Amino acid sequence: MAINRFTTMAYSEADEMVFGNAKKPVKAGLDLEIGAGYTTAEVNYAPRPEAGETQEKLVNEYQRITKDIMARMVQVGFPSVVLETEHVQQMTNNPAWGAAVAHAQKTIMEEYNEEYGIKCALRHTPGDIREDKEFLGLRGDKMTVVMESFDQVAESGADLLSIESMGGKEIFDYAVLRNDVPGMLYAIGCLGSMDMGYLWQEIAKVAQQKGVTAAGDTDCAQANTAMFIAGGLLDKNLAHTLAIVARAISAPRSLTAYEAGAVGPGKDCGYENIIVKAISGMPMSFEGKTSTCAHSDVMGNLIMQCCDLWSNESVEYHAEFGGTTVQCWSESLNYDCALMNTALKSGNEKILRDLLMASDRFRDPQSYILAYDNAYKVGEAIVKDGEDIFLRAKNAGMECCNILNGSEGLDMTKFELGALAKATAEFEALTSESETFMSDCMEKYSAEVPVFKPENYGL
């Protein structure tokens, strides 16, 4: 598989983008189309810890989860659903376990599709286990196990293949603690993109061989880490302006999966997916207000603005008053989708999109940048130098700072404005020579970060 870089935008203007519609819809699973004129809920769940003791217990747990979701969908009259199984480590480390779970789940889904006509697809997300206690081992024996896991779940019933990859994290963890913007740029934009290109060419090969869909990745390991460290409006562990700079830089990194053969839907926890959709035209999954079972964010309505799949992030399987957790959350997700689908059918989708966006737009620098009109501008900055992984990541971060510096209606504290001024100055001081930046960073971080192994990135 070759890597084909994006150098143009899929949409001619931001206003073209809307939920439930993508320029390049994806057919997957059992009669399902994603981004083809309707939205679908994507339900994400985790087994109870004790279920991981044996393969048999784990398979039984996932069978219960799958039956609970499918039954609730039919009971309440919802037409489509996606199930996402994010692997617990036992399932990726033992590929046969993941395969057994995928087979058990798909068997149940096929029964419901046949009997009730419900459109559905199964996403499996093996864990990125490519690390030892101290070091990332992105290209060693663990890579072989990850690919074996993909091969077996694709063979056994998974329709969509995803991962939350770790490339660049060893430098990012060092840089984010020091508010080191060039370090974050190197970690996410350069090293992250290099690993993504390597990894996703392999995943795309498996998908092609097995006749399934290479879906997409997310910068959970870095941009989401920054978002969680930044926290809420009372927290000052990390400036929210820096968290959104990290998110902007993560968009070209996540885009690399699609340049290497993935076709969407992008994975739910990639808040950068709005930028990726603007560039690629591919369908994307998002999470927001319905992921409060897993985490808090400052843009729970806004992030629904252009979703094709709408997710709850993850919830542990157990009982609630309204049924099991997966029944409760899948129902909530689907009512959101029913509202969006009614807006689409009645021609009111742009009104609903704009209401969702406007309700959070001024809540935080992060929501301000990820509002679809500003996200589109970040996308334009990325494709301007689309062939160069350093320049496009630098452009994304710089454009993010420019938009915030010229923002109207967004209130920022002295703490946030100070962090923004520092980040802006650091971007302005950066070289525009890719080779200079890469060699300077290699020298600096090889000396300062003992766990950094350049061979992970083919360097």
Given for the second form:
Amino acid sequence: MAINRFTTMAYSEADEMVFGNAKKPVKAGLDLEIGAGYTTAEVNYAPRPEAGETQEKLVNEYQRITKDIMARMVQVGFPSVVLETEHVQQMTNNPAWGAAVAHAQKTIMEEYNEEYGIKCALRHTPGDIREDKEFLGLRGDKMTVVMESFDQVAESGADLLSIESMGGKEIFDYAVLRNDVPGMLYAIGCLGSMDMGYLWQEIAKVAQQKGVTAAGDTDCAQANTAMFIAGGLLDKNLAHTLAIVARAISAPRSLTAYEAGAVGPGKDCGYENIIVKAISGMPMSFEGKTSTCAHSDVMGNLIMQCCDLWSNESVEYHAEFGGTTVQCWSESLNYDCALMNTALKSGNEKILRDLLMASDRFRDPQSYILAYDNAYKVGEAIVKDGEDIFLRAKNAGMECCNILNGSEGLDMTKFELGALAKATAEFEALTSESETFMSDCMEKYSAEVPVFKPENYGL
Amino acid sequence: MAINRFTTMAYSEADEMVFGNAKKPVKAGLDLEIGAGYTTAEVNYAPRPEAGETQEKLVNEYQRITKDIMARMVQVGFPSVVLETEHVQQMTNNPAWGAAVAHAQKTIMEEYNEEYGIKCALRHTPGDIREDKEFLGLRGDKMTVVMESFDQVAESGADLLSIESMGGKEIFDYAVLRNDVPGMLYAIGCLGSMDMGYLWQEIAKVAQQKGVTAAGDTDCAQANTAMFIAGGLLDKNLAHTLAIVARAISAPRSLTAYEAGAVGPGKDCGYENIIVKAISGMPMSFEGKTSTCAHSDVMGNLIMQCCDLWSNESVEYHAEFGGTTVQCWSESLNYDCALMNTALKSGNEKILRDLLMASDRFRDPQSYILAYDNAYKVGEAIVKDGEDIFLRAKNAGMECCNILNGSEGLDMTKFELGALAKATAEFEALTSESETFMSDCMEKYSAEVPVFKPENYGL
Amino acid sequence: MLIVDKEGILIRYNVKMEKSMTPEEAAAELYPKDELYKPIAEAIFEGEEDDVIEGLEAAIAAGKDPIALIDDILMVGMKIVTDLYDQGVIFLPNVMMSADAMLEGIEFCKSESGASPVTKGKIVVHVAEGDVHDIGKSIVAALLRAAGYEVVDLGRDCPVDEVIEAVKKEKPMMLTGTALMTTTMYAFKEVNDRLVEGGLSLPFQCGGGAVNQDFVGTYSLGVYGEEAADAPKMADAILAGADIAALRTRFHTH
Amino acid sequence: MLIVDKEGILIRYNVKMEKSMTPEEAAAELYPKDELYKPIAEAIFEGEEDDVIEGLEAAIAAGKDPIALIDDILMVGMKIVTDLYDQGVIFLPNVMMSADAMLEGIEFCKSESGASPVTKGKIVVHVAEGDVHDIGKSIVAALLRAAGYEVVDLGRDCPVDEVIEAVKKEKPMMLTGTALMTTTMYAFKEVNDRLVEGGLSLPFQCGGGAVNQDFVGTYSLGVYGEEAADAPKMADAILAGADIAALRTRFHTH
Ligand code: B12
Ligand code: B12
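Now show me the form predicted in complex with the partner chain; what you just gave was the form predicted alone.
Shown next: the complete complex, the earlier chain at its head.
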């Protein structure tokens, strides 16, 4: 498949974007349509450690998880649900395991769909296992295993295919701990996008062959790592202004999946998805206030503003007073969706969207930029040079800095402001020539980062 | 203290009620005001079983819980929080244990209040241990222990005093499994109210002596038991129409606390609190879509409609990917509050309230009645005969039936309709004479329920 | 006030899935044809104790043996009720009321004949030590009685010693335990160990909110019960020869 | 679009609590007065490697002993940085860059003198077998180096065998482990047992997202570390004579 770059915005203005509606809805699974006027919960879960020992135990664990969720859905009267299975590594490394799990889950979902008419779909997300102990190995034997895994889960019942790909991560890990903005730009914007183009053309091919949906990717390995290191308001490991610069740069990277054939829904942990939605018009999954089981958040409400799927990211399967964890969290998610769907149905979706956004707009520099109006502006900066992966990533980072520099109502610490000023200056000092930047970086990081192997990117 | 019955509504119409605002706000704890224009999360937790072995272990467990919550609050920038400690029985049976826990918790809360200015308050809820293996023992030695517990926790730092009292439960347990509506009326409306009058005058006295707040009680032992037995849409243990009749009857019962000197905030698990708020104008705590850790719910959004505190009911303390359970749930709760507070601040509180209500209005007969407009009507039926505890409870149950019989847009099953018809007929056949009813019931249940001891109610 | 139609927001699956027959119609299809028996079955279904007695009096007057009536009509009538409950046509309180009516009927038959009927077997039920949550246990007891078992109910908050004593004394075919709190369910392990120590080997059915299959699987006599309605099924399975392993295979479905 | 002022909705506690001094001002108060030393401390604070070397050259030219300079100014300059980090005045990337600059300075001093300095002690760090999450480990390593310890970094996804081998070979004063996944942290128990078996008794500091104090408390050599900044504090405590029990008393604060 070819890569078709986005050079225009899908929405003519930011205010056009709401939750539950995407310009290009996606039909998937059993009677489900995503982004077609209603929101749906996407439930995520991790098997208990002991369950990973054998294929049989693992399949059994996922059967329990699936049954628990489906049963709770009908008990409380929810009309639709998506299940996401993020592979534990055994499942990707042994493609037959992943396939067995997908098949077992889908069988249960089909029963519920038949008996109750509940709309549902199954997402499978193989792990990006393309690495060995020391080095990334993006294009070798491990790539074959990953593609075999996609092939088999698609064959066995997965409706939506996703991955959290790792291209650029070896440079990013080095750069993020050193406030190295050009390094982050190179890692995420250039290397990440290049790897995604390579990888997603293959995934889209599998999806087409199997008649399932190539859904999307997130910059979990980089922008989320920055967000986690940045942490809460009182953490002091990374300026939140830098974390959001990394996030802005990740938008054109994650966009690449959709340029290489994916159609959405984008994956939950991609906080950059709001920018990606503005550009692509495709439905997106998000997580926030109802994924505290997986991580804390400084924009728990805001990030719900334009979601099509609403996720809890991940929770280990175990018992709580109110049922198993997957039942508790799936129910909470669905109530959030019921609220959004009520707003949609009564024409109040923009008010609710704005309340969600306004609740966190000033909580953090990160939420400020991801507020849909500012996110839209970052999107515009990206499509302006949509054909040039370096330039558009640089634009995204610069626009992010510009918006923060001109922010109104957002209080930042001296430390955040200092990091922002440094990042702004570094962007301004950068070349506009993609080739110059690429070759300078190649030289610098080949020398400084021992685990960097250019052949991973066909360089 | 005397008992002053409510004979008028605090609000002149249902539409006047919103979340975060009560006619009679309550100042409590460290800089907090409840029902004064903003909502606050109320975080609940249960120690791990092992932690209950010694006083030291238990205090240590609650210290961890308290620290975890307070730390998460400041990390995400939340302005206020309430902690509720529902005693495990050791803490009430040994009043010194409860006191030690309250003191340890309050010390940490004071540190956070001082360092960050976060508003907070501590609720302690001793267990209603007034029973032995076979019988309730509401007025004997156990009553003395309960009051000693209140006295000591109030002395040691608890700001809000609550209990979930059990009066009437021996009759209720028998009646609920037999669709016995007059029995439920006797248990909850008469015996429950009588015990509460007795108990809450004492609690209010302690609160006054110690300068803390007598907060409120819920009909956990009866209306919630009915709600749990009723379960989800597909359960078949109790008609949901009967569960809501029990709930309606529980409103005048729980109201008794406020007639005997309590001032709110009412306790989280009292779904009848919406009716109590309409009558009393006092702030109330609620739980719903963000208390799935403790139980499933058929009105997760709706019940948030007029909350002043917003609770997770209970979660066992343990680790999740995103931190400890108390951190996860306290963060989710606070985001809900941030949304409500944004609505309040921007004048959109009635729209948000209505969206929350509309999302679940037709989910279940229970949610239909607890929608604020219908709840208000039940309130009116109560205050009409506010001085007569039997009549007002009967009115509440009858009004509930009437509203369901005339419902619009609510689909009920044949089974629910059948149970409703039977309940309606039984109410209509009932005497209007309190004394007749009381003596008939005394005779009937003394014969049928071996564990019923009238002396528990001074009868 | 905002009222929004539920379409697309929620589905009342209970309404959607409802059987087209009313409970009364469904029951009518199952009543025995016999003129003497039918009113008794009907009275059990309705939970009308007086009508049950009246029907029994008529049957005895017509020459039926009181003790035979227990099996021939009281148990048969009750089975209609529990079958309809299993199928989701009727709900628990109906079962409880029918069971009350049927038990009255049995008492009546016994007093009429002076003899005691043979029950299907004896079962001891209890709530774990330290736990006062007894509604689940009461339902289990009622359904077991409704299915023709003799139930010895040790009540709530029942000390381990008392459980062991009762098993020694009553020699039941099975023992059940209910626990709703994470703190109390560990008592089951102790009960199990004390039984094993004492050489008492019988299936120990455990259920209740806090309990789960994995936990029950950790002690040798334990069989997990999810719903109260499983209890009579388990007892029936034991009568049919199932041992603990077989019970687990059938009831440990998670 | 709706914009709502944050008052009453959220509090940026970081802004509210911020120290009034800028990091530069705070650092300036701590620099040594000495004309030769001050620019080096400043260059470390700024993370400017070239300036550090330049400063060292000047000091050596003025007669200072290269190896003595390591303790007298490089470590002193670095301590200013880590102290400010501990106080929340500066953030981690500054520490990382300062540490890089300081380490360059040490290399330069070594090459100038031809001799090797005595470090405070040797520490082995690793990420648990099966786990690729290595950022926390890298931070731990950097902060230990910044505090003057020699670090042997076994990297991520490190087999238990390799850990044991490294401890045997390097004879470190302490071992650290990082695990971010509930599935991988059990490797620590194995490492512990293999160490004990082999008669190797040394404090085994464990941390990372999945790990908690209760877990670490279950194996004999384990000491739980919450933040990376605790690692050098633990090492210092060991130098000051603390055994595992004493370390636990101090660092197991939950
Ligand atoms: C009703 C209730 C009460 C009532 C109990 C009335 C009564 N007579 O039982 C009252 C108000 C008295 C009460 C008191 C307390 N409660 Co309470 N209570 C509940 C509640 C809301 C519902 C329980 C219930 O009746 N369910 C319905 C019945 C029918 O279900 P069930 O027993 O599980 O039985 C079903 C199946 O399990 C099965 N089954 C049961 N046993 C068996 C056996 C076999 C063999 C088989 C086959 C099947 C089977 O059959 C039934 C139907 O299918 C739960 C909430 C919850 N999430 O469970 C809390 C809950 C159990 N209570 C709780 C607590 C903490 C308490 C108190 C300590 C509160 C306090 N601070 O005072 C006290 C307990 C004091 C004590 N020493 O025990 C906690 C327990 C937490 C924990 N640590 O595990 C819960 C979980 C609430 C919560 N979310 O925090 N409670
Ligand atoms: C970034 C990240 C990644 C990055 C890692 C990049 C890298 N080079 O490390 C990438 C994208 C590669 C990744 C991959 C995966 N990840 Co990941 N990841 C995360 C994430 C988002 C943040 C982790 C992080 O870096 N935190 C910041 C660092 C600085 O924190 P830290 O390591 O805890 O260290 C701090 C302290 O703990 C302390 N410390 C650490 N060690 C020590 C030691 C001592 C002695 C002391 C004193 C202190 C100390 O110091 C640090 C600062 O103070 C977490 C989310 C979360 N909730 O933690 C998920 C998470 C850890 N990942 C998870 C998963 C499932 C995976 C994958 C399996 C996903 C997949 N399906 O492919 C793969 C793993 C493959 C493998 N075999 O390991 C799950 C783990 C679930 C579980 N079962 O436990 C998590 C929890 C996400 C979730 N909520 O589900 N991940």
